[in-house]
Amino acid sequence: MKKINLKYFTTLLVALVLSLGLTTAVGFSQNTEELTVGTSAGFPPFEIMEEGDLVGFDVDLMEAIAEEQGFDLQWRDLSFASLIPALDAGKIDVAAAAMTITAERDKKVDFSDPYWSADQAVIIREESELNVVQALMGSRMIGSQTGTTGASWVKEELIEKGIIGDSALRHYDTYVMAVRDLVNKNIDSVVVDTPVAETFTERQPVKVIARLVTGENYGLAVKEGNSELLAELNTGLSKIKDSGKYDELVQKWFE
């Protein structure tokens, strides 16, 4: 019988155990679910680029949910109008972009439980003396972000009712661009969600002159039929509300 080299056998056994341990560790890492989250960074304080970093309430909200549910997040900054098509095409898993839950959108995607409520607001330059009627009628130019409920409000309440013409509404990829044009006197007003309007008044020489009561609710969006991911998001959202983390984020970004 051939003698077994005990030292060699022990070394081989240790190497095998280490190899299995490493494989297990790598396997565990690979099993951690990775989500690609789409947003549109131009909607402060929900999502904005600051010194090259994506920050905001929605960003922190999704990171908190991911921590609770064991997700790894990869972020993609897209135009707001392309978020739902990106979900449908499987290019992103979640849209976290202060997206209002509407009947039309609900036909295309599935929404989480609401996490924020808002209306629309009309903002003008700080030095402007226009009232709301003057700002939204006649030959005035109104700015809004493409694909948003602000743009929809202008279309449904002003254009379709014949109060202004189609050319009076100027579309922008982001509200940051719209407000920049407002400040530079290229347009006369901007219609934007109330919390975003308030944030712009703190950062730019603009003011709110009217609140348009629309009763909107924001939700996280997933591809239609992705009930498993939707349940995970709702569970995580419920957990951070119960733990007080949600209130901490509200205080951080809005108070």
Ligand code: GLN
The other form holds:
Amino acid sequence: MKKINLKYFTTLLVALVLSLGLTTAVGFSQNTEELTVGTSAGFPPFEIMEEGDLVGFDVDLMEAIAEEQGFDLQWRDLSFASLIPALDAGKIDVAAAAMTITAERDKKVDFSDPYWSADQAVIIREESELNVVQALMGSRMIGSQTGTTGASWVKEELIEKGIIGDSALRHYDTYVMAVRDLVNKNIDSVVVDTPVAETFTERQPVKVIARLVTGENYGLAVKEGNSELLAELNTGLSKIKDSGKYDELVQKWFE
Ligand code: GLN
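Given the form predicted on its own above, what does the protein look like in the form predicted together with this ligand?
Let's see the whole complex now, leading with the same chain.
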């Protein structure tokens, strides 16, 4: 009978136990890393409350990234304008809210690789006969959501150029509220991102009358300097693009 080399056997056993332990430890730490994700439900189909549940493209996108990278997500619904302050204060780790990457925001937070492109659109009531000049430049009421690129467009292109007065722009906490006010005839138009404008036309008696080419890109935002988390998000994003999961979500929410 061959003699077993006891020393060799013990070393092997120790190595095995160690590597098993390590695998479990790594697996364990991956599954328990928790991220608080802030969004602003009121922006279909990116984030919206449906029967008390937060759903949408951004919600699925973040969940898919989290699954790839081993995060558990806690969602918080905040007003859009308070997402950047919340990142800054460490109340949320990520903002997933169809947020346009702008130079001004980029000074305060860090953005992931872009995951969507959009322009602005002008929507009016379905039965309205206003043309875009009348809707935007006549003495009409325009609605938009506080702190958005839509609101900035109206300010920069119309108010600051003296085409309309300050009071012609009404701010809302969410675009859902702005569109409700439009349908109720309290305002005459809403300036909102193109994909969201399209979604509203499917759900409300409104129509798109113009596209304002702004060339925006959406990114996930993290606290300024959190490069470790940013790298995780970018890796997750590229993995779900490669795996076909991203396309699956586009089909689910946009087709
Ligand atoms: N993309 C627009 C922005 O960043 C609107 C985003 C939103 O309302 N969720 O300002």
